[in-house]
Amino acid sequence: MPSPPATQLPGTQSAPERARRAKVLLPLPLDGAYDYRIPAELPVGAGDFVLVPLGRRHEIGVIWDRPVSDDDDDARAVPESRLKDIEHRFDLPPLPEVARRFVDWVANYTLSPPGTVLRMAMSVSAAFEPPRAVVAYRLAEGVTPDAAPGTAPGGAKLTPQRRRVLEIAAAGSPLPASELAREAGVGTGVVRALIDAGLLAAVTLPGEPATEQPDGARPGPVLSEDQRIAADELQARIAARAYSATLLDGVTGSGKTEVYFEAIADALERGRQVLVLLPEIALTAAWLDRFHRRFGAAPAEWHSELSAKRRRQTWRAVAEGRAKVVVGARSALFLPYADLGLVVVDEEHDQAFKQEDGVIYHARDMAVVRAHLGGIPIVLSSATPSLESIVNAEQGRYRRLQLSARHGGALLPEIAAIDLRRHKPPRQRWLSPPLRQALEETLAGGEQAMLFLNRRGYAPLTLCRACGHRMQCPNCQAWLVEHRLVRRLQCHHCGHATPLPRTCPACGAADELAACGPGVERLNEEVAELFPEARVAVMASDTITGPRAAAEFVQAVAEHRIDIVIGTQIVAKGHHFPMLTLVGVVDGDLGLDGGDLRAAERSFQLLYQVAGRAGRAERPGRVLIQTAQPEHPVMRALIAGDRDGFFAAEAEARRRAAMPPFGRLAALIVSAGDGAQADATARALARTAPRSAEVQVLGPADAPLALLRGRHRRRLLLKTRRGVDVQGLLRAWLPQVPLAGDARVQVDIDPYSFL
């Protein structure tokens, strides 16, 4: 908790003359805002961040509505004598009204306490501390970068590295030592040596360090005719300064990013802030490089890998309007933008935009709400749009812009299936003869290949050959995945990990534990045996641990320092490798028959995106999908290149079943430490469930992961037609069942995952 300032901060807003109280929303799971008294000497207004007492502690909250006087009709019936004083107002811009309305809307839609949603907008407590002074450096008096060796003050030796630092220091404003080193491409020790030698002089700068701003006036690349038409349309939407939703639908490699970059440039020229949401941190590195080339400076980043210092700086820069473009994960949606003018959701179909813990929401859908509340345009970009977005476009709620050809004349790859029933891999091997031959031809031609398998680790299951025991997570109903590189078994749901045992924990047999099925590590082992001269690397969330690692990997592939890439879904999108001409999908059937509403849609999107990595430049590409179900509708559509036909058939099947986007779903996940308690709670909910011709309740049933993180889980599914007030039904239903013990009910409106 930051310390309050020693003196009262000057107010920037005047409270009404007779205002005595204000409603303050705290970032806690409370029912609503609390009333506090406004001291006469502390002018405050709606949206101000304030420090208030709560019991024996102090909390930072937000004045949620305009302050009112005691005789105002809006004043709460809380006696004035019971009110506690607001203690301080923080010297920060107020949380804008549109941001406060957004918090209320999300809370109402997701059935979450408003304070829990507000906590996502106030996630950096250090941001409320006054900015610390920044020490920067400039050239000392009498120093020039081109001084002859030995003529600098003190006879300091000017190496080429030191001269670069001095040249940068002479060219612009004073910079902190770390930024000087970064700009000069040297270590901080070089800068420190110049400071110690007296060649750089310290300057104390108030507040946050200045950073370069993206320049919307910089010329971009020459666009194709289709790109130019789409870019002009997006720029017209920004000029209108009104809400609009546009689906930017283009095949892989069609240049969608350059199109919405034109929209970003237009928003920057108008002085507005821009938010770009990306589903994966691993995508950020390549995107940042393209952005820097286009706009001459980096955007502000927002994701889980940022240091505490960077998070604090970014939060304040967003609130003060200094961060002009923010690129980040789904939580970036809740930052306190001073003047947001454009939202872009890239890879809008991606399941990673669904938040499954805490406040459960879909960032794409909430981004559309945020744009609507703010009266600004939003762009949803994808090569494989979600069925929800396609239907919204067909029904006129979204405008659809299509890019049907790859940029620069590149052709879409040819896609073919390898029938594993006819072309079986050798025993304990996973690459069929046709795929092995294609790899040989690709490497012989000096080109690159990618093998896709959406399974991390070495093997998805480890069992004992002596007794059949399967290694299972003690906290979850899930098999432990072997990670041979670090010699451990790990649960991918709760994170539980244990060393790989030598003996079976059930029967004690030694050396009888066998890995079953392939993961990317096992595939890497097979490829290394088949092609010992090839340079092979694995790209998975276990090996790519942040944006920097992703950037280094992508650069290595782009510079052809890697011949074969083996990867999970993080290789599927956003990457452009000119020499990559072959994509091999090792298990195309994985995920096809998961019993999930969106299983076919997700499988098609993922495989289509993976296929799109091949042949993105002059050399043609090809894609080979190993499958035991070549007759499956997903496989037939991929091979025929009939994306639109697949989505039309999928939409018709959903329409007949009245499933989203033509109906509505809400999932109730009952959990408890005791299985009997979970069962009793779930049955009580089922007995009191609403039922009518428009409402159907399915369950209770065991969740697919009936044990997760030590808690037993049961599920009920509420299904209604569109137009039914699902939230109202749930508000009337859930209070009828009191929760006993440690039982909990989690509500997921519009569920995407059914685990």
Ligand code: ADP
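So that the term is clear: the rigid core is the largest set of C-alpha atoms that superpose within 1.5 Å between two forms. Predicted model only: the values in this text are computed from it and were never measured. Positions refer to the first chain, counted from 1. What changes on going to the form predicted in complex with adenosine-5'-diphosphate (ADP):
When the rigid core is held fixed, the Cα atom of G445 travels less than 2 angstroms between the two forms. Put the two forms on the same core and the Cα of M366 is off by less than 2 Å between the two forms. After superposition on the rigid core, displacement of the C-alpha of R182 between the two forms amounts to 2 Å or more.
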Given for the second form:
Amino acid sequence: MPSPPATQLPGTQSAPERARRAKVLLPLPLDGAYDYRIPAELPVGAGDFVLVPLGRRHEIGVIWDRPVSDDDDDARAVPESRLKDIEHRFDLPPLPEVARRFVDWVANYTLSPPGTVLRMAMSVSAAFEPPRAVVAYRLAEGVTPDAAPGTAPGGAKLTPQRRRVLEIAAAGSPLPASELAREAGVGTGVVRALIDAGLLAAVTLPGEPATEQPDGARPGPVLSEDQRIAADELQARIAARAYSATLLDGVTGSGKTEVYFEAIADALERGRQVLVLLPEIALTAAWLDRFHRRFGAAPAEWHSELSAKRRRQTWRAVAEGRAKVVVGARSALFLPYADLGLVVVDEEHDQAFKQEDGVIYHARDMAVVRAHLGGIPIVLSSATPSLESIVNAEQGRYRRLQLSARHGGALLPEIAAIDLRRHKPPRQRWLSPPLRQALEETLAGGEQAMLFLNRRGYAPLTLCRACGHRMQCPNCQAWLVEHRLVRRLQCHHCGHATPLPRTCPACGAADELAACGPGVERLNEEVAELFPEARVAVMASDTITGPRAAAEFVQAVAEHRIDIVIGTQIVAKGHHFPMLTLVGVVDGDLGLDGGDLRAAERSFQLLYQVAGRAGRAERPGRVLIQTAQPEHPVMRALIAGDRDGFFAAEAEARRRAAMPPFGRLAALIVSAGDGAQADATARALARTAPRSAEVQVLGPADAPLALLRGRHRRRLLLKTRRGVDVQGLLRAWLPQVPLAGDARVQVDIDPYSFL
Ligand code: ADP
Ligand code: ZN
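Can I get the form predicted in complex with adenosine-5'-diphosphate (ADP) as well, since the one above is the form predicted on its own?
And the full complex, kicking off with our chain again.
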């Protein structure tokens, strides 16, 4: 008797309830997510990565919300007949809810299309392809590495090398041939021969090679009492499994890094992921070494210099929760963490955290938002916290932990000013007699010195002695900077470069073009002349390119293979040089009078950080700052070592002016290929501007960089009280404004650059 046919019980396939369509956000500058149909055979859920048709292309996007059925109200917007099918679902963990809400939040805050923010979270399309299978080898059936010496099954001769390979294959999990060879210390030929002889058998491993993980259980150094209190406090925040923001405020060398390492150890022990943001990834080699020593394995790195393969692997490892610690630049914030449990922002005051193009955002501020959305702790660390963070701590929004002494009793360096009005350097020279003498003494004592000048190249300006013509960039309103090493004049804004001409382009006079002012290359010349015996090296972003070069440089200094370091702001950050006892600031006034909101704050932070390089070990350090304005509040605070007094005065000035962090700013930058069109658009903006007791619109005015990359630029500044919904105002205002010609309006919420 035939068995009865399987019957379909009514209701088991809840057809009317089944989700039929989904909103898919694409990593493109579109207004929002698009609707797609979910094919019956392809169930998808919120956060899934999917392939969809878009015009004639196919794009990878993310299911942005819970899919809906056609009877849902909000499904009616696009008629069924116009919907296209989702084509494919990628075999990846879905983008977590918190990551999607974060993208929405950042898009909303910065007034960017959400797709452009999503693009930062999806930066590698190759990551969506399944990882290629790896062929690995283990001992073949019945083979043991301890067959009698000289013999082996299959008649292969068992040399000591071959034997070592077999021992390694027997000891652990299967390894690719190259790994086996590496671990045995033999050539791959040896392994191949064993494979050919049938002594090793192939197995196919899916996915990515496993990497070693940082180990939170490894013991750290014995902490001082202050450090212990701070570390305990952070560990309590991690145990609380809730949002909290902590400002870790400690003088340079006080052990902030050791303290937040304890927090990382704790998060690791709880199996959660950790993100550490650093301002300049080219300089993190020393940090990576330290991390490796502390945790026994390297963290995953995320920055623009990774190879495509490494990006793909890292992105997947983060999404799958295999990468436990990620250290990176700004963009690491947008990675699809499976289970982020702690964020650390080191050198939180650093302006490098502000991204100035594309989606304009401040990574430190957005990191706080990310922590808030994720319900996790964030630690902001600095020896010179931003005024924003100080005020947040004072008003109780952040908890503040202070470390007031250098570790091991090292003293903070003595800071003194050299008044350039009294101690003039010789003509066309930049080192004053007192600074030269201090250099001499330092070298005589077998110690190291650092000269700080925040100017790349040889000279910031080239001028014709015959007619006064100044060499200017054709695309920007900026002087060309001479870089003598590469024999070029360069624009630091657009990258334009040209050989230094022999004759003046204006008057034709030959050999009259003269360098004006110093850059680090020129200072190098002066130092070489003064101290011909000394080993001198320049560190600037164009002479030290990439993490490897930076690591080598830092090591050369640490090992005292260099006597005098000459550097731009990249030497100011984080390094620990035990023999460095003198820091000379060549032009302390540079940046003091930038006229922008944060000129004083930034100058103070930078000079304080540079000063912090001196005397970090047993030998005391001293810092000499050349300045023509020793009475300037920044100089006075530095010399008196009165950091808190300086910030209090600065905060008071901002409060009175209702400037951030006590008021809010948004900048509008209008640009156009044609100056008249830029003006017309800027005037139209001003005419329609919202004005009230709480809202002021300043401008338009020519931007200080009135021409940039061939575009004419005008600026307006929206200034409001703290509680005002700036984004709402801008959303109502900007669409009313007609754009003349190719004019564009760029919005910069909480601007840091006023160029
Ligand atoms: P910061 O981050 O505040 O500048 P670091 O964490 O870099 O300070 O510490 C400065 C130096 O002192 C580093 O070389 C660090 O390894 C060392 N150090 C700090 N705390 C300790 C400690 N408790 N035990 C041993 N060495 C420490
Ligand atoms: Zn230029």
